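One chain comes next, on its own, written out as structure tokens in the form predicted alone.
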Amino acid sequence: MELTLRQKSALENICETFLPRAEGWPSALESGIPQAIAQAMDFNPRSNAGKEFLQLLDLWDSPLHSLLTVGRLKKFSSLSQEDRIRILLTWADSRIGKRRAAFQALRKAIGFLYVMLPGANGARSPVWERLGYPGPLREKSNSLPRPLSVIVPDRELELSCEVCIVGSGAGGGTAAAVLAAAGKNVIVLEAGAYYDDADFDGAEFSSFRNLYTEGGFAATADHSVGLLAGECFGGTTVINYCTSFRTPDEIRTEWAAAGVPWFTSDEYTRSLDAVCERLHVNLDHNRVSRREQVLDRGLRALGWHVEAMPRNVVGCDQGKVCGYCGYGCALGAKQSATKTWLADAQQHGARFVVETRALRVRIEAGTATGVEARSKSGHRVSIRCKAVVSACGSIHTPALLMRSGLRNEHIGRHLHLHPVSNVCGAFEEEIRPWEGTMQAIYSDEHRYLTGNFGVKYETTALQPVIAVAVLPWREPVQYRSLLEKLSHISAIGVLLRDRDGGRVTIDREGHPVTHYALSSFDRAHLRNGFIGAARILEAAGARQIFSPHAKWCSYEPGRGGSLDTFTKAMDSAGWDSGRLALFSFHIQGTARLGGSPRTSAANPEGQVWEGRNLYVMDSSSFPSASGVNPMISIEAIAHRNAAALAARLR
């Protein structure tokens, strides 16, 4: 994104008011955050996200801004850092959701730069020396072959094929495996690139640039939810956490009570054994981290549920290397679809077209004959076919289908995101939180607090950037000392399963546009998750415990404040949009299948009630939030409706 001079400078104004230089630490203008942010803007395809971002600019150094927040009729260049930060502050606990939202979007996109890119010419990062963070895991082996063969475009394509599936992860990769094993010919279009484990080096910044949606930086419109999903062949299965839920019985039987008869049923539960005995969950590789260990004995000290993780991983390093697994497995031990779906889809012919993405699907009297689309490069790929599936997860997959004409209203609808966040501890000992198993055991204790609806607990390795992600910012000062502590702090992960939706729309160029806000109901479950996770810490024996709120909230048992305190604390700082810090690895639910069209998208065998032989065989299909990490789950729902599709197209 190209800037003005004026927009440059407010932006570089706006780092240094963050991250000031100070002793031992860069500042953010140093690091070379403002040019970074610049160019992550590229990653937001929506030209509307990008002209508000310049008129926030263009207004921030004007002195009647200055005027308004703080009283100052001076330039923000000109004023103190004290009334820098003021200025900073204002927007952060505005009663207006769009300044909240605009704070956050900068407070992280800052964070997340400040902590990932390296130093000058690929340097370690001074930031990582204050840290104690190694940083990446070793150099790039590019040389090695890549044991897939997919096709880049490079020149307009027209395919043809009978079946062409919009997506590779768990939904795309396994429909192809199941089709193409029953003789289909089968082409899988992926926009993202392939990488494979021999570019698995761990460096934060092009991980996330190469592997996530929108570089890591993609978000809800109003920000205040940060959506995590793979763009790269395999999708998100590449970068998950390897854990593998089953479907509950109890979500089964509400899926089943939704018009989906079959997810009690016996050919269901042979799609989920079909499922965990391809990729391998096991619970052979949960060594408990040091980081565990405080979830652990948090956990026993309070008489809690507390269980071991499945996984789907095969000679899982369950140390160093296994940390850095949202960034791709190094070793190949993760069980994602490239090594499995995908490798016995090419096994049967399947053909795969990378780094191109699907327009539209074209509809011709009502029935799917193919997918237009198009790649990075900018080459047509146009494809003729006798059925489409849509894989390509719950944001792009409405999308889509609304781009192809079709006008449902469940499509879009429904949206499900299991709102995550870290309530942290600092404790005495060392953790190195970014090491170790990613997700070894979990506790179901609130599960249920009412009805199938609470929330889960799990950990995750703390690289920096996830670190980050939630770290209140106040001023520098606090912020950088608590950075300082990072190897000595340990986050419990408070995962909702939502009962209320959001929804996705398109705008005027056709890109999707995700709209959600936690209902009354869902923010008391995660408040009790809040005040649960403390209570793990605190019997866990943390010394200081904060939680991801945007006003500082912090308490430390047995020397100041309490959890009563800390929960009027949380209470005070606000629950609602913006006021803290929420993520999404599970997006789900915006395509639901269903008994009937007035109440779903899709019929229980995927087919859109609007077009035949169009299916969507993704989480988009969930009827609700699964409650658990999804992966088993939409792997089950594709190997089930793909098998069904092969036989009706035999």
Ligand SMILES: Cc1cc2nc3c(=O)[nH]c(=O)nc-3n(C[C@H](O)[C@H](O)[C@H](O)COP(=O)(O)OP(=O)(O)OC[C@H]3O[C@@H](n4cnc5c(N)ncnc54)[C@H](O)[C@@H]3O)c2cc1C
Contents of the next structure:
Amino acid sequence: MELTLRQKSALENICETFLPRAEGWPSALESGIPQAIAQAMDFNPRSNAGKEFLQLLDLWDSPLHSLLTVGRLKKFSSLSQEDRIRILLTWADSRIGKRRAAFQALRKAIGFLYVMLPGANGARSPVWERLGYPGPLREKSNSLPRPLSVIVPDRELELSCEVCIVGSGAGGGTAAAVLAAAGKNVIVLEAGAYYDDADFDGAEFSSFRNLYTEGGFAATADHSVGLLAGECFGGTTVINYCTSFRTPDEIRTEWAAAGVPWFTSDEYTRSLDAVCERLHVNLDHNRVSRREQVLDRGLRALGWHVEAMPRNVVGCDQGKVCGYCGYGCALGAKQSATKTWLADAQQHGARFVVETRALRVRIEAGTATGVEARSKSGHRVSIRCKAVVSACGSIHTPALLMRSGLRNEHIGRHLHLHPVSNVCGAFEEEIRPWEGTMQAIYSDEHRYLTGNFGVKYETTALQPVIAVAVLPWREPVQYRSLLEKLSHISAIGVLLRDRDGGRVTIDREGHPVTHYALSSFDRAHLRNGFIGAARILEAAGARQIFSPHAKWCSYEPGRGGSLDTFTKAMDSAGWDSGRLALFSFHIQGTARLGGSPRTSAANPEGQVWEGRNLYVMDSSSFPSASGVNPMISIEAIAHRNAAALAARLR
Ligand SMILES: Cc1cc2nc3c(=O)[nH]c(=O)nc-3n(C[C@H](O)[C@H](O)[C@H](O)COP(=O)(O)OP(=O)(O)OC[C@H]3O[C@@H](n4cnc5c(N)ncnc54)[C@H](O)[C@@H]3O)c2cc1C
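Starting from the form predicted alone shown above, please give the structure in the form predicted together with the named molecule.
Now the complete complex, all chains and molecules, led by this one.
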């Protein structure tokens, strides 16, 4: 994105206020953050978001802005650092949601880039030295051939097949394998590019840019929830953490009651079995890292539930490399879609067209007859087929259906995010939280707070960018002191099964816009989860515990404050949008299956109510939130419904 001189100077001033130069630390400007933010804006396809950002920068240095925020009729650029910090905090703590949203977007972008960007000419970043972080795993090797063959369009293409699958992730990959094995002529269209083991060097900046949707910066419209999803061949299965839970029985019952009886059938059990077998789900790779020893110790001291996590890995090192799992598995141990389903599909003749985004499904006389797409290089790709499967994830599937002219009111609704955040604990001992098995254990102690709703406790490797995602910023010295503690921090992830959903709509250009706010029912469970996480950390011996609120909420067990004062501080900091950092790794439910068009977007077989031969087979098909990490459920649904589709096409 091009900035005017005025906009550029405003952005530089904001960045320098967040992170000015300090002894041993580069400033945000020296780290190249303003330019990187302007470049990152190009990943956001929504022109409105860009316009709002530029308007903010245009107004930022006006004396009126300082007058209205801190009572000084002076430009931001001529204020003292102290006054500039006060201005930023008025945005952080504002009663106006849009202002909090803008602050959170800036906090995240500046923090992410500060820890992600390599140093000059690709050298080690001086910030990594201060964190004690080793940086990427290795140099990228470019020369190795990748095992699957893909088509990258270099001219206009007109292709035909029986089934065109849009999206190559958990749902799309599985559907491709099942349909191709049944003898169907299959083409998979994928917006992202193909990367394999040798490409996975663990470098945070390039990994987010290459593998994640919107370069890792995607978020809800009000920036209150960061949205993490893969955009590469294999989809999110390439960057996910390998946790492999089967759909719990109580969720199967709930989903059957929503109008999809087969969820409680043996047929679905067989699909779950087939998926777990193909992904080699096992309990043999569960070495508990130092980071998770904290969770383990705390849970056991409290007498709470703790169990080993089922994982879809073969030959995982459960050590240094495993901690970089979110940037693709360098060992090829992760049984992602490219290693399993897509490989199977290709063996049965499926073709893969990558770096190509589906624009719309062609629907003629109520029947899907093809897909119109455009490649990254701008070439038109047109596919004729007998059936289309939308499997582009819960943000893009409803957008594709809406762009294709479907109007069922449930398309885009019932968005569930499993909002998650970390309560952090600083420990005396070194933890190096970026290392060790990704997720070896979990706790369901508070999974059933109200009926089937509550929270799961899990941890994740704290690569610097994952850590700063939730670090509160109140001023640069406090922020950097947290960064310096990173090697001694462990965090308990509180994963909420949300009952009340949000919505995906499309903007004028057809790009998805995500709307989401926690209901008071869901907020109460998240609050319970934060208190539970603090109890786990305290029981494990944390010296300091802090929450991901925009306001600083912390206590030092036995030395300063208590769980009670901490809880009061969190309540006073607030639980509504933009008051705390939330993320979603599990985006679900926006084209749900059900028994009637009055309650759902698609029938139990995944066929949308409004169009023949147009199917949904991805996370958007969930009738409600899965309550567990969703990959196995997505694949089992696709497995079951792709087999049914193959039979129908026979
Ligand atoms: C960092 C991370 C870790 C996770 N860890 C776990 C875990 O350990 N266990 C677990 O169960 N779940 C995990 N998840 C979630 C899980 O991986 C996803 O829920 C799941 O992969 C979603 O499957 P899907 O088929 O709906 O979409 P995806 O797997 O996201 O695939 C959708 C694909 O569609 C493509 N696409 C989108 N739009 C278009 C278009 N218009 N045209 C063409 N292609 C398009 C995308 O590029 C993408 O490749 C994790 C998620 C993240 C982000």
